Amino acid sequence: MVKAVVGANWGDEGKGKITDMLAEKADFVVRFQGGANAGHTIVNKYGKFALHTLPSGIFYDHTTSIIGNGVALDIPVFCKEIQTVVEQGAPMPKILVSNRAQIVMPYHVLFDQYEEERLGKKSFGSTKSGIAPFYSDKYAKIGFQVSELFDDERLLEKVESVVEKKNVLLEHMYHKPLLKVDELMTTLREYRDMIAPYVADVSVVLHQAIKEDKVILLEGQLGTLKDPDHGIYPMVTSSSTLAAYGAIGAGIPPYEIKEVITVCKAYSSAVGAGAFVSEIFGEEADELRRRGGDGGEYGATTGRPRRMGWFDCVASKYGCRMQGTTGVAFTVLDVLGYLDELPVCVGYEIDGEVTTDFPVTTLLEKAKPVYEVLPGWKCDIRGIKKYEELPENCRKYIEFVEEQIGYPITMISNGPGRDDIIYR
């Protein structure tokens, strides 16, 4: 049984908590795309963790965590993260890394920084983790697969060829120090020794797990609106954030994905630039940001204050549709208890016409939000375990959103802890 946990919006919807929770009954948890620019915050009996590369299921001793072939693998970050988790008192996780995963090279991080610097005000708001240069190289066929680290002769040949290309850019476009073949080879040999204990043919492992009817969770990074094909291009990430890509990024057949749990926040937030129709500003945004998430709405990877907004039914309906949602996990609902009333974006006005279908970026940038205002519930809902026990206005808010997006809300998260969850 394969289930995917993915985001409906701009990322930061609370997928880490939902994956961590579902991992309790899973045998494998697989990261299938993205890299160390992810930030999943987990709160459990060992403490609070901000994970970047590791799957959110690493805290269970019965699960095997997998870094799939679709991931941008930053080896030093990955190894450091395992070390940090163990030092904080959690058990050593069982982890396998796909031999087909590609490596974030030291120069990818540099090129990411140099390009953002060069673009200045026109920059993409990158996390500067090397992700865009990594995926550019992957598709230009000059990336390095983990398996290549174990063939020194071939590796040297490829490094020489790539360095030649990169140095032209470094010298003439960025005016930065050049790469040296011998230094890079030394680094890659260190990487090989660091990653060697974890490397496996992951698709074979997962194929066997499917045959044995094991529970496999696919963990996505970011959300629909950051997908390079279906998101707010070009202000997107560089790998597909959709559940469908989980089959490719993990190496399993697409028809094996039986459930798609799409995580939706009870309000909106975004890190990075790009169109955001229901965005709010000033004191209104500051208060929501301060109260939001667990300890405020700041990026788990960057620490940047997130942009805030009201719930966007247009974006969320689209996000759920593109993911192939079977059930919605509605998160951080407890945060909204301070409000007298709750604006909900139910449509976009573009050139005088109102639409409920999410448009392409050029039209999106002209869109103005159309709001419906619902009454607030004005109390703390943390600790409630049964849906019927939620305040009436809180239930009305959930049911209104559910009707607008057209997908069933099956889980409601009303606090940061693993057990702060209501099943419907």
Given for the second form:
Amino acid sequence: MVKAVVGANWGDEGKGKITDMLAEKADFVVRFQGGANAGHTIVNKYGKFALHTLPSGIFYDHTTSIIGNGVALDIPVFCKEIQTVVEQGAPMPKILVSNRAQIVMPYHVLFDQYEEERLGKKSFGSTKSGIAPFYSDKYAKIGFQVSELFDDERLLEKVESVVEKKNVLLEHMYHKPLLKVDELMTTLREYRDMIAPYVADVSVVLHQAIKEDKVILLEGQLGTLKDPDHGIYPMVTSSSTLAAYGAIGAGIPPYEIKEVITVCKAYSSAVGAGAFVSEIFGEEADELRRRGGDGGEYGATTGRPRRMGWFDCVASKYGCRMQGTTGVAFTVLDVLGYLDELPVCVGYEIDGEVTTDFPVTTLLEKAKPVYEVLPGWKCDIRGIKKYEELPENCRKYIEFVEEQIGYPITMISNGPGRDDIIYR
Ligand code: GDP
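For comparison with the form predicted on its own, kindly provide the form predicted together with guanosine-5'-diphosphate (GDP).
Every component of the complex follows; first up is the chain already shown.
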């Protein structure tokens, strides 16, 4: 049984918490795309953890965590994360890394920085973790798979050829120090030794697990609107954020994904540049940002303040549709208890016409939000375990959103902890 947990919006919807919770009944948790550029925050009995590369299931003894072939694997970041988790008192996680996963090279991180510097004001707001240069190289066929670390001779040959190419850019385009083959080889040999204990043919492992009816969770990073095909291109990430890609990035048959749990936050937040129709500003935004998430809406990786907005039904309906949603997990609802009224974006006005279909980027930039305003519930809903016990206005908000997006809200998260969940 394979389930995917993915985001409907711009990321930071609380996927980490939902995955961590569902991992209680999972045998495997698999990361299938993205890299160390985004993060999940998880709160459990061992403390509060910001994970960037490790899947959210690592805190259970009975789950095996998998880094799939679709991931951008930053080996030092990966190893550092394991070390931190263990140092904070959690048991040593069981982890397998795909032998086909590709490696974020030190120069990918540099090129990410240099390119953002070059673009200046026109930059993408990259987290500078090397993700865009990494995926560019992967598809230009000059990336390095984990398996390649184990053949020194071939590795050297390829490193020489790649360095030659990179150095032309470094010298003439960016005017930065050049790469040295021997230094890079030394680093890669260190990487090999660091990663060796974890390497496996994970697609074989997962096929066997499917045969044995094990529960496999695919954990997505970011959300639909950051997908390179279906998102707000070019202000997107460089790997697909859709559940469908889980089949490719984990190496399993597409028809095995039986459930798609799309995580949708009860208000909006986004990082990086790009159109954000229901964005709010000033004191209104500051207050939501301060109260948001668990300790404020600031990036788990970068610490930068997130852009804030009201719930966007147009974006979320689309976000759920492109994921192939079977159920929605509606999160961080507890945060909204302070509001007298809750504006909800129910349409986009573009050139005088209102639509509820999420448009392409060129039109999105012209869209103005159409709001409906719902009454607030003005109380703290944390600790409530039953849907019927939620205040009436809170239920009305949930049911209104459900009607607008057209997908069933099956879980409501009313706090950051594992148990702060209401099933419907
Ligand atoms: P992800 O990347 O989608 O996993 O999202 P984040 O890790 O950025 O999660 C958002 C933040 O919200 C984290 O700090 C979570 O601990 C927190 N969080 C998740 N669900 C809830 C919730 O229902 N209520 C509150 N208050 N915080 C939550």
